[in-house]
Every structure is written in structure tokens, then in C-alpha cells.
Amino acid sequence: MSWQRIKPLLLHSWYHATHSKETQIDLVWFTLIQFLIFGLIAKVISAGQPEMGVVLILGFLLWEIVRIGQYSVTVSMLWEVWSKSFNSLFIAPLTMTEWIVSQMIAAAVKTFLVIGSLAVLGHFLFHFSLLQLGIALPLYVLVLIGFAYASGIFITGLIIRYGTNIQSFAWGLIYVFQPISAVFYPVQALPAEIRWTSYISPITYVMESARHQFATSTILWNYVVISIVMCALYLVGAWVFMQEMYKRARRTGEFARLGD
């Protein structure tokens, strides 16, 4: 893996993000509008139940780390496929690993800029601060962005293998995890029959620990450790899957036809 080949890809991502109105609307405009809506709902709820307002804003900001990170990794590839330029990138001595790593770095930057801006806005408009999570905040962010990477890499593997027939997975598949990951409510709110599904998502442990921390000022360190281990397993599994799909697509010629 060469940093000299990754740098031009990062520059390419920067130019795309700063000139693509579609990307700006998806990552900034929609996120901002939804944040304002959630914040105003939280403000109304807080009049009677202050803790519920905090839960809504907290859940929204932490979930958006996952959504924006995954979206950035996956849709960046689709933009290249749609413009029929993805295959041409690999005429140069570029590896799939270098491509994925560059998109992971770009996704982290985009996520930091968007969520950081919303956190500052939330502080002034709704008197909410993510910094209340203290030393646990970097660990929560690490798990959530790691899971975003895992999801993005997995979906990239699917697109490499099956093409644009499943391109809607790039922005829709991640939402399978939202209802089961206790984003806006505790795990106990789920029906007992499907409650077990929440524990296969590392997001659940982050959300539960973050809510507990806001309520009691104590960190559920066992949940933090579980989420980190699970996230690492998801990352390894997604990486192995993507590499296998890439090799198979190269053997069958599907990779060469991607975007045709």
C-alpha cells in the first residue's frame, strides 16, 4: 500500500465533495434539517421529561456518525461507477486496498466536519453537549465509525460482485440496524421475540452506555469493551468478504464490466 497513490484519491474525494451538490445535500442539508427537527421535538418533550429530550438528540448525533461514515465509503464508489470512471482508476498501479483506505480516511473527515458542526450548533440552540460523555466519547466514536467502515466495506463488496442492480443498498441497508440498535430507546422497548437481535449490533452497546452515562455519569465499561471487540470482528469479516468478492469479480470479468 502506497501513500503516494492514496493522496491523489483523497484530493479527488475533496474536489468531489466540494463541487457535488448531490453529495452536499445528502451529507449536509438533509442531516441539518433532520437535526433541527429532532432538536425541536426534543425541546418540546424536555418540558415534561428532560431526560427524553437528551436521548433524542444524543441518539441522532451518534447514529449520524454511522450513517455518514457508511454513506461516504460506499457512495463514493458509486459516483465513479455512474460516471464510468471506476475501472479506469485501476489502469494505474492502484490496489483495491488503497482505494478503500482512501475512502475510509475521506469518510472520517466528512463525518468529523458534519457531526462537529452539528454538535456546536446543538450546544447553542438546544444546550446539549456531546462533551458530557468525557473520555468515553472518543471510544464511542471509534466504535461507530468502525462499524460504519465495516458496513461500507461489506456493501462495496456486494456492489463489486453484483453491480449497480443493488446500488440502493449503499444508502438503505444500514437502516436495518437502526430499529434493533436501541438508538432512540432502550433495548427493553423492543418486543421480547426480537430483543436478542439488538445484541448482535455493536451500536447497541454504545447507545446504552451513552444514555446510562448521561443519566448517572458512570460509564458501562463492559459495554464499551464488548462493542470494540464486536466492531473489530465486523471489520475483519467485512474486509475478508470484500476481498473475496473482488477476486471473484476479477476472475469472472464482472469487475471489468462494472459501470458499463
The other form holds:
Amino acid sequence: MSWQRIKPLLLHSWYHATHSKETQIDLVWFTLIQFLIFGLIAKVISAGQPEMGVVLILGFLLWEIVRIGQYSVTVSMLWEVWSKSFNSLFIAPLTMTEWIVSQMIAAAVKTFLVIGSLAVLGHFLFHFSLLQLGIALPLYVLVLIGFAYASGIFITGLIIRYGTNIQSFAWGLIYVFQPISAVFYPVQALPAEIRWTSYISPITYVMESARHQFATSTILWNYVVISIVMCALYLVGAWVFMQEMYKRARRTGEFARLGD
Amino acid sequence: MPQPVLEVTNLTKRYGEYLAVDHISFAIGEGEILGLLGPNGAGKSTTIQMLLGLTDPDGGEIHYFGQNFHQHKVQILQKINFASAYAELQARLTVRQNLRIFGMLYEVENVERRIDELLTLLEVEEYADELFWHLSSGQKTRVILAKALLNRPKMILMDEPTASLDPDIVNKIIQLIKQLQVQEKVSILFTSHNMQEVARLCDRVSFLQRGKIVLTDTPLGLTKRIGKTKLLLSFEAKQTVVADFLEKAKHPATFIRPDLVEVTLLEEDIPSLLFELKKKGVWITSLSTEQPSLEDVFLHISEAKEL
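Can you give me the structure for the form predicted together with the partner chain, which would complement the form predicted on its own we have just seen?
Now the full complex is given, and it begins with the chain already shown.
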């Protein structure tokens, strides 16, 4: 892996983000509008139940870390496939690892910029501060962005293997995790029969711990550790899966036909 | 013998039951242009995809500059490049931004100067700041060619690089390719459906048929193998007299008009044919001959005829 080749891909990502209105709307505009809606709903609810407002904004911001991170990793590849330029990149001296790592870095930057701006806005508009999460905040972000990478890499693998037939997974598949990851409500709110599904998502542990922190000012360290370990396992699994799909697509000739 | 720039040995690719590329072997020397021809489905695209590392072969070996492609892929890709009328760059980036990205990937020194040089050479400098998707297909093809020359490659794979270009630009591109061959000793693997272009450019031509190389020779050598010449005769006589004579002499003929006929025959048989026609009182008013072209060879092979 060479930094000399990752650098131009980061520049590529920057050029694309500045030219593509679609990317700007998907990442900035939709997120901002939704944040304002959630913030206003939270304000109304807070009049009767102050803690509920916090749950809503907290859940929204932490979930968006996952969504934006995953979207950035996967859709950046789709933009190349739609332009039929993905193959041109791989005719140059570039490895799949360098491509994925560059997209992970670009995704982290985009996520930081968008969520950072919303967090500042939230502080002024809704008197909500993510910084209240203190020392645990970087660990939560690490798990959430790590899970975003894992799902982004997994979906990238699927697209490499099956092409644009399943491109809607790039923005839709992550939502499978939203209802089971205790984003806006505790695990206990789920029917008992499906509660176990929550515990296969590392997001659940982050959300539960973050809410617990806002309520009691204590961190659920065991949850933090579980989520980090789980996230690492998901990342390794997604990486192995993507590499296998890449190998298979090169063997079947589908990689060369990607975008045709 | 000097080491070939590209050496392909027993390259094979199978898609399920279908054998797309069947144990092909060939080599390209320094500064040599090899044409790879064949009808659709012959295996040209699959071969090129394997030579670029986009598709993994099922068997055989590819060596560039004496190095195994599979083992030294990144180092080799640094020294080769690819151009095709069907290749694309990122649509939402400008021409210059796209070329800058590739220049950085290839670690080109003075990349901005090199981009300017190539855009001027290919007469697309005025589109440098246009988004790639705003360009016409001919302009895109020229930008792709600029990309293919960015890293001063030692070997270029060209898959129909002039398709969709105007004839005057095609001419310039062909001159440019010749210049690269002569001055910079660039080796080129060239595919095209334009046989005139292939005949002008290629030192040797390999014909692919159902995944196999069925013939390799110089363009002249290939046309000589056909042997037959087309003779176009206009005459003053009854059509039946000429038709009967040609039928008896077993020369395949097509009457374009009652007084104009195209005869296919060996070049050395032309004088005797003219002499015999004169003896039958046929007055030849004009004649012209057409040597077999690479297109005839292509058609012969596509129709699976032996040469």
C-alpha cells in the first residue's frame, strides 16, 4: 500500500464532492433538514419529558455517523461505476486496498465535517452538546465509523461481484440495522422474541451506553469494550468478504465488465 | 534475440463451458506494433482484460519486460498504459482534474506541464477545464489517449483507439502512434475494425478465431496468402459471350452492368484472360485491378476458410 497513490484518490474524492450536487444534497442538505426536524420535535417533546428530547437528538447524530460513513465508502465507488471509469483506475497502478483505504479516509473527513457542523448547530439551536459524552465520545465515534466502514466494505464487495443490479443496497442496506440497534429507544422496547438481534449490532452497545451516560453520567465500559471487539470482528469479516468477491469477479470477468 | 516487451504463453480463459481464450502465445518486441484482429467474440477483449490485470487467466503466463505480471503487477502497470474509444474517465471531474489524478497515480514528474503538452498535442487544450461528461465522444477519445501517454509508457494496449474520431484526427493519431514507435520505441498491441489502419500501422498481425490465434504474419504476407486479384473490365461485346467464356474458364465473375464485370483470379492469369477475350472479339474499353486487402483476409478467416 502506498500513500503516494492514496493521496490522488483523496484529491479525486474532494474534486468529486465539489462538483457533484447529488453528493452535496445527500450528505449535507438532507442531513441538515432532518436534523432540524428532529431537533424541533425534540424541543416539543422536551417540554413534557426533557430526557426524551436528548434521546432523539443523540440518536440522530450518532446514527448519522454510521449512515454518512457507509454511504461515502460505497457510493464513491458507484460514482466511478456509473461513469464507467472504475476500470480505468485499476488499469493504473492501484490496488483495491488502496482504493478502499482512501475511501475510508475520505468518509471519515466527510463525516467529521457534517456531524461536527451539526453538533455545533445543535449546541446553539437546541442546547444539546455531544461533548457531554466526554472521554467516551471518541470511542463511540470509533465504533460507529468502524461499523460504517464494515458495512461500506461489505456492500462494496457485493457491488463488485453483482454489479449495479444491487446498487440500491448502497443507501438502503444500512437501514436494516436501524430498528434493531436501539437508536431512538432502548432494547427493551423491542418485542422479546427479536431482542437478541439488537445484540449482534455494535451500534446497540454505543447507543445504550450513551443514553445511560446522559441519564446517570456513568459509562457502561463493558458495553464499550464489547462494541469495539464486535466492530473489529465485523471489519475483518467485511474485508475478507470484499477481497473474496473481488477475486471472484476477476475470475468470472465481471470486474472488467463493471458498469457496462 | 532481445527480450520481448510482452510475452504471452499459453494464455487461457474459460467462462463455464465456453473457452474464450484457448492457449494463445505471442510476443511483442521493443518498438513493435502487433495487430490483434478477429470477429466479435473471438477473444480479443478477454485477452486485453487479462493483459491489463482486470480479469484473471485460468492458465498460462504473461510477462512484461521479463517480469511475471501476476507477481509484479503494480510495478508493471506503472510502465504500461491503455487507450480505447470505449474507455471513460470520471464524468464529474474536469479533463485536467482527471489527468492530474492519473498523473499522480503514475507518479509523473512535472505533471501539469505533461498534461499541457499532451492536451496541445491532441488538440484538446481548450477543453482542459470542461467536465469530462460535457465532451463529445471524439474529444473524450483524445483525452483518453492523453491519459494513455501521461506516464511515457513503454507499452500501450490500444483497443480501437480511433473509433468515433473524424478522419483528419484519425490521420493525426496514426502519425502520432508511428512517431511513438519510431522515436520512443514504444511497443503497441493494437486492435481495430479498420483494416486500412491496421495495414498502415502494424508490423505484424495475429488473427484470433474462437479464442485461438489462427494466423500471424505481416500485413503484406497475409494478403499474399489470399493470392486472388479482382479485375474490373468494361467491354464492348454481348454479355453472354463474356459470361460463357468466364464460366468455361472457371473464373468467378459478377456483372455490375451488362458491359462491366468483376472477375476474381490469380494475378498471373490476367494476360491470358485478356488475350482469350480479344480472340473472341471482345473489345476491352478499360480495365483496373485491385489487390486483396487485409479486409479480404479478415473475411476469409471469419468465414473459417483456410489460408
